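Shown next as structure tokens: one chain only, the form predicted alone.
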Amino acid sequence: MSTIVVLSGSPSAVSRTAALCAHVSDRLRRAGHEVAALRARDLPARALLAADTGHPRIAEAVRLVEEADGVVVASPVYKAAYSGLLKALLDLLPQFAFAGKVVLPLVTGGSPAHVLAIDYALRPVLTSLGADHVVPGWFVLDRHITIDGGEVALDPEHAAPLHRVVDAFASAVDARRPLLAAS
């Protein structure tokens, strides 16, 4: 069984990005993966901003990423890029924290104009962290994500392509796992 960390970089308490992460996590669990949720907003702000990797909660976040076979990195788009909160977390990970892992970038935003944030802002950082397999990412418009009483719903027309991307990511994680065990 593969272990996947789903990392939400949203700073908001009620967040469509976090809701999307919950939806993706459920799909991955149903496919037989062990999934750990990591919400950057739940980490202690002082330790995160000071890059205090000795803080127990920060060290636990780093450990989760290090032990994962795959990582989903999700963020809302702010000013044509991923969130500053996500950047703070990514900055304190070891230089090659994503080496040997499959990584799926997911981005949410209010306009289709923000879709380029995946390839021009987020993908280079994921690659710089050593990810040698960043699968094609996916952008979800905020209006296609509904949160009602804690239940997450995606617009059915837009859920199907997202599910294909998530399933392809899961398959890539599964295919890579035997290679890592052999090394």
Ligand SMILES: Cc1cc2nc3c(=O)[nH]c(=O)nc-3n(C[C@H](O)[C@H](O)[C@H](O)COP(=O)(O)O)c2cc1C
Contents of the next structure:
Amino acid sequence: MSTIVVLSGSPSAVSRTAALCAHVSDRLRRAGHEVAALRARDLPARALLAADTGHPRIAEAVRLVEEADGVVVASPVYKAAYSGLLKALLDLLPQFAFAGKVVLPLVTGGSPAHVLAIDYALRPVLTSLGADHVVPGWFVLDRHITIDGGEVALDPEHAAPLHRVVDAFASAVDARRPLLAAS
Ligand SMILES: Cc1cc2nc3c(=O)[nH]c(=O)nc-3n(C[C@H](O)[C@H](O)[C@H](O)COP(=O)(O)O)c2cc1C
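Having seen the form predicted alone, I'd like the form predicted in complex with the ligand now, please.
Then the entire complex follows, led off by the chain already shown.
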């Protein structure tokens, strides 16, 4: 069984990105993976902004990433890139925090014009953190995610391609585990 951290970089209290993360986490759990949620907005703001890795909540976030076989990194598109909140969290991780891990980038946005934010803005940062394999990511339009009470629904027409990407990520994580065990 692989351990996967699903990280949401949205500052929104009611967040489509976090809803997407919940949907993806459910799918990964149903496939037998152990999944931990990490919401950047829940971390203590002062410690996050000061990159205070001695703070127990920040240290716990860093440990979650360290112990994971795979990491899902999700962000809303903000100003044609990813959120500043996500960057604050990524910046306090060790330089090669994603070494030995498979990483899945996911982005939600209001306009398909910014679909490339995932590959032009987010992917280079994930690569610079030493990820072994950044698998193809996915962009979900905000209007295709509905949150009704605690229930998350994805537009069915657009859920299938997302599921393919998530399943490919999960397979890549599983495929790496024997390699890491042998190293
Ligand atoms: C400050 C801000 C900037 C945004 N910039 C963009 C943008 O450049 N391109 C885009 O497609 N959507 C943009 N959006 C829309 C959000 O990316 C989109 O609604 C997203 O799903 C919000 O995720 P959340 O509910 O997790 O906050 C922006 C929203 C905000 C609040």
